[in-house]
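Take a look at this one chain, the form predicted alone, written out in structure tokens.
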Amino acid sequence: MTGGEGARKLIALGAIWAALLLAPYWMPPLGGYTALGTRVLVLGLAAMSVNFLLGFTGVLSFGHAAYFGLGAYGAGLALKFLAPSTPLSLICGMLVGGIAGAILGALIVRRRGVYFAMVTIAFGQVFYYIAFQWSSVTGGDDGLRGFSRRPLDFGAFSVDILSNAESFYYFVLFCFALAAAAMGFVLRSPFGRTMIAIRENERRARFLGIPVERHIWIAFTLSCFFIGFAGALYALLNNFADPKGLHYSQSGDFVIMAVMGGMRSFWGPLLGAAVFVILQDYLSSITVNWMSFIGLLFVFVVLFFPRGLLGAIRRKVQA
């Protein structure tokens, strides 16, 4: 990497974090609101988790919403039945999503291509119907209610900073930063380089002696932990969890966000999530067919910007 490229990356990274830090101040004048920014962060983290597997390992999962939904239910059930602790609920949601992913990932890791994608859909739909039918625990189609995010308890004192929309945004931003840092650390490690090697040429990676199945399983498991954490944050955002969060259509939304933003870039899925969420919020207030317009935009991006919106922006800046 040349000095100029490094400087451009630092400037771009600084601009991203400055935009995120100042979002509660610049969004309202543009017609947005703070909760919309919080939703972008949460769904952006979910899309980045899908991209962790798809963009950097080359494995497509259409069932990742299952672990997102399990994270939401894990957080909600922990708050409702275990202890009124926000940090504990986040840990429980992340563990539920991640452990479920680790167990199922071991069963499907030898599948490739469309077979892998279809098996992930099948397992995801199993969790969806369990949540839908087990109404005594999950609330069924009405969803899980009766819980809410709690003040942060530090033992000797507690701080109620999560009831306000702006303070909760910064709490979610802090959680997002931790998850993004962990994700970036993994991708820059030798394991992350091995993931990319598998994506580029799995056969060559096998000839080099890399245990491909084990690496894909670890990548799948880590991705499930990250998306389970995003699901837990989503439950705290809405004070609600429902079976729709586990449905394969939600997985499709995450894939659209990742591909539209730029699936082989680290920050592309966050941009894709921002475009998706903002358009959804605006168009759904105008028409019930809002998804048709997002679908047309997705097709346009795939046809004319194969590297996604972030790739197009980078090419424009470098031109």
Second form
Amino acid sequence: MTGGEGARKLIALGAIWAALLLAPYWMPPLGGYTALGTRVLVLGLAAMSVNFLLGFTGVLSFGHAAYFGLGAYGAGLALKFLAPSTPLSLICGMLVGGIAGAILGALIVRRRGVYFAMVTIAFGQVFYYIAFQWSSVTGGDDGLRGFSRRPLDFGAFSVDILSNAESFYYFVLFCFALAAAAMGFVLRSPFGRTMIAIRENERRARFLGIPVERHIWIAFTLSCFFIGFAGALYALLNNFADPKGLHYSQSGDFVIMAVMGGMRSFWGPLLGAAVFVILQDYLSSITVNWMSFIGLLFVFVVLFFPRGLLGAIRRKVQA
Amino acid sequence: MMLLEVVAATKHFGRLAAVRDVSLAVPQGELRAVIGPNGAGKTTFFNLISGLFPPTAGRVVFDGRDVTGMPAHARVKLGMARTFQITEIFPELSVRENVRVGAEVAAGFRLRPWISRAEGAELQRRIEETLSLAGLANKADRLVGELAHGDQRAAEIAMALALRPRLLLLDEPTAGMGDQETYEITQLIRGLHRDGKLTIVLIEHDMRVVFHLADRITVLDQGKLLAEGTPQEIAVNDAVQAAYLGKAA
Ligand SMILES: Nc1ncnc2c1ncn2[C@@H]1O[C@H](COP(=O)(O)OP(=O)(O)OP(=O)(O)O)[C@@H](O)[C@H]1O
Ligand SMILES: [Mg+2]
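Structure of the form predicted in complex with its partner chain, given the form predicted alone:
Okay, now the whole complex, with that chain kicking things off.
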């Protein structure tokens, strides 16, 4: 890496974090609101989790909403039945999503390409129907209600993240930062390099001594822990968990965010999520067909910027 | 002591017997060439040895251990490394990163979340050593997908060497190369064999390379073992002459 490139990366990283830290100040004047920023962070983390597999291991899961939704139900049920603790609910949601991913991942990893994507959809739909049918626990079609995020208790003082949108935003940003740091750490490790090796050339990876299926399983499981965590945050954001969060169309949205933002870059999916969420917020107040517009934009990006929006911006900066 | 023994290996693809009842024994330190006309089953034979697929019948023994049913990655761990007839590399990574993957696996780091500073320095030293051995030191930061064909072939050999193998399987290392590149790769292989005492089995069509390098030659034809012997013996073997001339005619 040349010195100039290193400096440019550092500046970009600084800009991203500055924009995220100051979002509650610059978003309202531009017509946004803080809760919208929170939504971007949560869905952005989910898209980054999908991209952990898609962009860095080369494996397309089309059923990741299952683990997102399981994280949401895990957090909601923990708040409702276990204990009124926000951190505990996050841990529960993450564990439910991650453990389900570990078990199902073991059944999926031998498939490749389209077959892999189809099996992930199938398993995802199983969870959707369970959540839909098992209404005594999950609330069925109406979703899981009757819980809300609790104030953060630090002993000497507590932070109200329920009624204060700014406090909740910063709490979510803190959680997002932890998850993003963990993800970045994995990707920089020798294990992360084996993921990229598998993406680049599976046969070569295998004949360099990498047990490819086992490594894909680990990557799949890790990404399910991350997206389960995002799902738990989503339940806290809405004070509600919804079977739609498990549906494959939600998985499709995550894939669109990742690809639109740029799946070869770490931050691309966050940008994709921002574009998606903001357009959805704006367009859905004008038309019920907002998804067609996002679909058109998606096709446009894929055709003209194969490396996604962030890839296109990067190329522009380097030129 | 035989490092590699193949006992009566057979491989069917449907009704086609690509390899039929072929046996081979390569002692530690030998350089063995496998030759034969197109479609003779040479690459299939390599695939059986390295574990891309299991044989229909027969056994593969490596360093006294039966590895017939062992997955490819586990054979690598025992010390078997290979290259492919059609170059298999990580095109969007730099040459150094390509070599690093093999070096990290060989050092037992593949599941590590973290490497200590001392381990990292040792690893770096090995990577640079492998790069300069393969003549790629001055291209280490280039994306391997952007290199010339000959350099890509050399990079693939470097990746295999980074595994610190005891047996190196090379499938037509000079395929598609010009004279100069062929000469350089031949020198590299000779160096590995002579100085490193690495056991090498190579498939090769270029007879200059074969006769320059090989201790012994194995000839396959239509899936069968046609002949085995020293280069002198093979050069005057009637059956081998017939197989090659038969194809040419
Ligand atoms: N995976 C496969 N499935 C079906 N047939 C195969 C497969 N691999 C090889 N074959 C067939 O087996 C026979 C031997 O092929 P192989 O590639 O081993 O020959 P080779 O000696 O390496 O030839 P070349 O010198 O052209 O590389 C050929 O007829 C080939 O078409
Ligand atoms: Mg071949």
